[in-house]
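In the form predicted alone, a lone chain appears below as C-alpha cells.
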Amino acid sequence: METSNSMSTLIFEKSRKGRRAYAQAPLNPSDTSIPESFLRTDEPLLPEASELQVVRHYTRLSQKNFSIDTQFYPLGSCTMKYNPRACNSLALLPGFTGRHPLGPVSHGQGFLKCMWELQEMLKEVTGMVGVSLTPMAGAQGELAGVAMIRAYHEEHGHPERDEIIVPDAAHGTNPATATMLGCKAVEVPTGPDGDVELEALKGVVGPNTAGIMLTNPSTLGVFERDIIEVERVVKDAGGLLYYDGANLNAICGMVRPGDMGFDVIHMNLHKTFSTPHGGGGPGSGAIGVGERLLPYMPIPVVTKTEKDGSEWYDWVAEDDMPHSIGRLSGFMGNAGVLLRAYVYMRMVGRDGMRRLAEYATLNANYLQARLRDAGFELAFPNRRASHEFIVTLKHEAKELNLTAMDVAKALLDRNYHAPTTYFPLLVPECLLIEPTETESKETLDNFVDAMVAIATEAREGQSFKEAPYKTPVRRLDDVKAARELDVRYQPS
C-alpha cells in the first residue's frame, strides 16, 4: 500500500532510514584509492529508498511534465517540433556510438562520409559555399559567426570596424556575441509594420561597421520585405551580414539565406533537423559561409577526395586552414546531434524541406486568423506570418486585469504549454506563438477555445492571478526564486 506522500515531488519525503536499493550498491564499498584527507567523516545527505519507490518516484515525476510527446507545445522562436523516432535509433547505430574520436581516420569512413553529405545538404538548404559542423549550440555558432566577421577585416587592415549593428527585436543572444567578442552593438528599430527602419540603418553605418545581425523572418513573426536593400546598405558602408538561423524552419527550400546576400548563417540542427531540444541541449550551431568568409571556417571541416580509387574522406585542420578562427570543440562537434540531423534531411528529402516550411507556415497562419477571429489583437495585423506570429494582450491587461503570463499559466490548467511571454520586448503583454508543421488542424482548434474560454471566463470576473491550480508546483515568485535561489534539500 503506498504512503500517504506517495504522488510528492520531492524523494527526500519517502525516505526511511536503513532503507536501500541494494542493486545499485558498489561491490566493494571500502575499496577506495581516495586518500584518507579527502573523505568525508560524516554521512551525506541522501534519501534512503528502495529501488521499486525511486522508479516510482521519478516515473511519476516524469509523467507530470510538458513535453512534445504529450502536450502542444507553441514556443515562439524555438521550433518545439515532434521528431522522428528514426532519426534517433539511426543515430544510436553501433557503428556510431563504438566509433572512437581519437581513432583512425580509416576506422570512420562511414561517419565521414555522412558528416560530408550533411555539410553539402546544408550548403544547398541555406545557399552558402562552405559549412562546418563543429560549434557546439546555436549561441557558439553565433560567437563563430561574429569572431569571422572580425578576422576578416582585421586580416583586410579595418580593426576600427568594430560595431555590430542589432535590430531592436532580435534575440538576446545577437548584442550578448557582439560584447563577448568586443564589439559594440548598435541598434536600429523596426517599423510598426515589422521591418527595419531603412533611414534608421543609413543613419547608423559608417566606418566601423562590422556587419548587421539579423534573423529573417524575425522574432516578430514577420518577412523581411526590404532583406535586398538592407544588404545593400551594410555592404555598401563594407560590412558582412550575418543570419541568425532560430527561424530557419520558416524558410527552409523555399528561399535561402545566401541568395538574401548573407556572408554567414548559424543554424539550430537541434532545433530546425530534428534532435529535440530544451533544459540545456544537447545542441549543435552548425555554421554556413559565403566565399568571403570561407577561409575563417572554424575546423575541422569534413573534405572528400580520392584514393586508391575510392573515395576518401577527411580531416581538414590547422595546416590546410591557416586562417581559420581555430577550434571550437574537442573534437568537430555533437556527433549525435549531427547524424539526427543528417539521417532527418536524408528521410524528408528537397521536397520534402520545402513542404515542411510550407505546413509550417500554413498552421502558423490559420492559428493566427482564428485567434484573430475570436477578438485576439494581433501585434502585426497587416502582415502574413512565418512560421510564428504575435498576439498583444494589452487591451485584456487594462480592462480585465488579464496578462500574458495569466493566460500563459492558465493554460497549463488546460493542459497545454504556455507559448514564448513578454519577448519581443518591444511588444506590450506579448505571446509568441509558433504551432510548428507538425500540429494538426484539431489541436489548433483545441488551442483556440482553450484561448477564447481563458479570456471569456475573465470577462465573467473569474481572476487567474494564482493560477496554475491543478500542477504540482503553483506559481512561483519568479524574483524571489532569482534572487534568493534555494535548490538544497534541508530536513524540518
The other form holds:
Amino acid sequence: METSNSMSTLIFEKSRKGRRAYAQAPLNPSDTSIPESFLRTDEPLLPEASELQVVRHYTRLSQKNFSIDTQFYPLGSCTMKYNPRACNSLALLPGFTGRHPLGPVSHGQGFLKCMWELQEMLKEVTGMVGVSLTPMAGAQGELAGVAMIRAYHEEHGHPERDEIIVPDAAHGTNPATATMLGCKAVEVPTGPDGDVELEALKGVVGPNTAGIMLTNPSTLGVFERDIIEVERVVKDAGGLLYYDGANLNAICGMVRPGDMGFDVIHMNLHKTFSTPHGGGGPGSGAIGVGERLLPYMPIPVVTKTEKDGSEWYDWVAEDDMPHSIGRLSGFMGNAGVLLRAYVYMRMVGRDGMRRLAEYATLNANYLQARLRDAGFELAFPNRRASHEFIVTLKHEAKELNLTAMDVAKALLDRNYHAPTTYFPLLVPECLLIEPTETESKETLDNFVDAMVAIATEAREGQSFKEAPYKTPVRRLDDVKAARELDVRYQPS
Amino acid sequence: MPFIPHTDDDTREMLETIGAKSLDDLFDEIPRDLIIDSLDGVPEAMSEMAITRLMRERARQDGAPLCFIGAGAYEHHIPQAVWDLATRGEYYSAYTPYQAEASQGTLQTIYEYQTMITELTGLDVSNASLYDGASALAEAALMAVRSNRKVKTGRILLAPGVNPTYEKVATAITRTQGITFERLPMDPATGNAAAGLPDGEAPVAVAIQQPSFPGTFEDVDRLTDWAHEQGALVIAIINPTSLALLKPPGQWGSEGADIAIGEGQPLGVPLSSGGPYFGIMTCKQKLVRQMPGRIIGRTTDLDGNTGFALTLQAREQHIRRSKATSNICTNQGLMVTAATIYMSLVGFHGLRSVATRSHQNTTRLVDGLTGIDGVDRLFDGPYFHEVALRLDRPVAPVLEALAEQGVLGGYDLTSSYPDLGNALLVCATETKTDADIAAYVTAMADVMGAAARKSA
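Given the form predicted alone above, what does the protein look like in the form predicted in complex with the partner chain?
Now the full complex is given, and it begins with the chain already shown.
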C-alpha cells in the first residue's frame, strides 16, 4: 500500500525511458516526406508507461474523487442527481460515436431524429416556441440569450438598450455574461423574504433596459412570488426577460418559463436532465425562445421535413436564418451530451417530468424541516423550499467558531460531499443544500445525523479548523498555490 | 417512477414531517394559474429495454460509412482503456473540483493534462480546457485584447488558412466587444499568406493555423516575426496530433507564438457528430493572469503533503462577477480526463506513429486519387494528413455519388473558399487500411468515369 504522499505521484514520475503501451500505436511507421524546416526537433515530455501502469494510475486517481456514484452530493444549485448508466452507454453506441459532424445528413437520420425530438420535448417542458441545442454549457446558453436580446433591440432601433438587470443573489455568470456582451450589469436587491424588491426594480428599469436575467426559483431556494409583477415591470419598460434555467428541476413539468412570460431560457441539461458533470464538464446549455427571439437563435438547429414521402431531418443554418446570432461551436455543440439528455427524457417520460419537481421539492422540504427541528437556522424560515434551501451558520460561527467552511470539511470526513458554501453571497455563513429527487429518505436521515453530530461535537469544544482528516489530502494551501504558481510538472 | 426511490410510506412520512398534506401543497407559493396539467408533447416513459432497442436501431440507421472527412474533426483509434476509465463513476459523476480534498483525482488528472499540453505546444501554461477549438479562438481574441493594451484597434488578422468556421464562431461570440476579424490575402498558388504582408494596420493579434484548413503548411516563422514586428500577439491554431511531428508554436519565429489554441478532439475523443470535444489553450507565462478558464496548481496540505487545487480563481466569474476574464465556468473535464489517459497510453512515440501513419495514408490516398482523370492536387507543397484536391466538376454531386457507395469522400471547400474553384479536402488517418484507401480510389474512379484513368 502506498502512503498518502506517494499517492500523488504523477504519471510522469512513474515513466521509464523506452517503456511503451505497444498495442496502442500503429506499428513500424517510417519517415515522412515533410521538409525538415517544418519539423520539431525536441521531444516533448509525455508519459512512457505500460498499459497496466496507466490503467492502475487513473483507476487509483479516480478513487480519490467524491462522486454521485459513491457519495451523497447535496451541492446546492448543481442538481447532482443520479446519472443513469443507460444514458451513457446508449450515447456511446458506435453508430453515434463514429459519425463525423460534417457527414451528410443521409448518414445521420437516426441521430438527427433524436435531436429533433429532443428540441420538441424541451419546447414542451419550457413552454417556448423554439429551441437551439448548440450552446455547450449554461454559461454559453446565457451568452446566446443575452446576445439575442441585444440583437433584438438593435434591429428594433434601440442599440442604447444595454443594461441587464441582475438580482444580487444571481450566479456570477449572469453579470459576467452581461459584461462579455458589452452590457452593463445593474444589480437589484433581494428583500428579506427572498423575493426581488419590486420598488427597487421599478427604480432601475428605464429606456436603457435591455432585459432582466432571473433564476426562478432563485438561487435562494425560493419561488419568486411576484413573478407576474416582475414580468410586467420589465416588459412595460421595454425590456426582455431571460430565465436562467439552473433551477429548472424544481418546477419541471409543473410551471413553464414560457407561461411566465419569459422570452428566452437556457437549460443546464447536466442538471435537470441528468447528463454527467464529468468533474467539470462537458455541460450543455440548450436555449429556448419565445416568438420575439425566434429569428435570432444560434445555429444550427434541426428541422423535420419530408423527402420522397418519408420523414427527413436536416440542418437549418445561415441561409435559412439570416438574423441568427450565429454559430457558437465548431459543429453543433455537445452532441453526445444531447443524446444522453434525450435518452433520459424518454425514460422519465411525460408524467415523470412532474415527478422530478415533486420529489426534488419533497426531499428539500423534508431535509429543511429535519435540520430546522434539529436546531439549524434557516435563511428563509417562512418560505417553502424549492428543490434546495439555505441553512445559515451565523450563530454557530459566532458562538462556537464553527463556520460554513468547517462544516463543509467536517462533512467530507463523514463521507458526504459538502453543500455549496458561501453562495449566494448575501447570506452569511450559508450552506446551500440540494438533495435531488434520486436520494432516499434513509440517506437524508443519515445526513441530518451527521450534521447534528458535527454541531454537537463543536458544542463540546471540538474544532474543525483542520478538518478534513480522512480525505486523500487535508486542507490545501491556496495562497501557496497562487503565489508559487506550479501548474505543470518539470523534472528537476 | 424512474430513478426516484420513494415508497408510498416514505412519501407519507416525509410529508408529515414537513406538515404538508400532499405533494401539491409544496408548491403553494406558486401562483395557481401558472401550474400546468400535463405535458402532452412529451411521450410516455420508456423502460431501459425499450429505449435501448430504439437507440440501437437509430445508431444502426446511421451506418458505418468509410469516412475520409477531416476539416477539424479526425477519426483516430481510441484505446479501449480511455473511455473505460473516463466513464468510471468517480470521474463521470463528480462535480467541478471546488472541494479540493474530495476531488484530488480530477485535479491531479488535469494537472497532468496541463503538463502534457504545454509540452506538446511548447508554451508555459495551460488551462483546464475550453469548450472546443472554435470557441477557443474567441477566448484567445478576447485574451489578446486584454493583454495587448497598447493596441486599441481591436483588429485581429487571420492567416488565410484559419478554419472559416472558427472565424464565424469567434465573430458571433465577440460581436459586441469591438473586435473585428480580417483575413490576410491568400496566394492562390500556395494556399498560404501572400508574399507582401501589410504594414501599419496595428493588429492586436494575428491568428495562424498550422496545418492550414486547406491542408498546407504556412510559413509560420515569417508570419510570427512579422506579427511581432507589428506589435501584435500571435495566436497559434494547432492540431495536437500534428505536434508529434511539427514545430510547436512555442518555437515559431524568433520569439514563439504567445497563445496556442486548438481542437483537442483528436486526443482520444470520438467524433460523435461534433461533440463533446474540448478546446486547448496554452500561453506564455507572462499572459497567465489574462487566461480564461480553470487552472490547476500543485501545492501542499496541512501535513505538508503534495496536493492539487484550483488556482488563480480571482480571474473567474464566480469571484469577479461582472469583471471576470470570461463568463466561462464549465470546462470539458471529462474530455480532458480522456485525453490525458490517451496521451499517457500512446506517449510521444505512439503519437508520432499515429501522425506518421496518418501522413503516409494520406499520401497513398492522394497518389491514388490524383491518378484519376479530373482529380489533381490544388497546391504542391508539403502537408500533414489532409490535402486539397481540384476536381474538374462541382464537388457536391461527386460527394453524393460517393456516399451512395458508402464512402464519405471529404469536405467540400467550395462554400468556404469560393476562389479555389471545385476544391475537395481529403483526409486519411491511421485508421484507414490499404483496402479502405483502395475502396475510395475505386469508388472515385467509378464516379469520375470508370475508363478515364490517366495513362501516364
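What we label the rigid core is the largest C-alpha set whose atoms superpose within 1.5 Å from one form to the other. These numbers were taken from a predicted model, which means no experiment stands behind them. Numbering follows the first chain given and starts at 1.
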(Q) If I superpose the two forms on their rigid core, does the C-alpha of L425 end up displaced by 2 Å or more between these two forms? (A) no
**Q.** Shift of I68 between these two forms at or above 2 Å (CA, core fit)
**A.** no
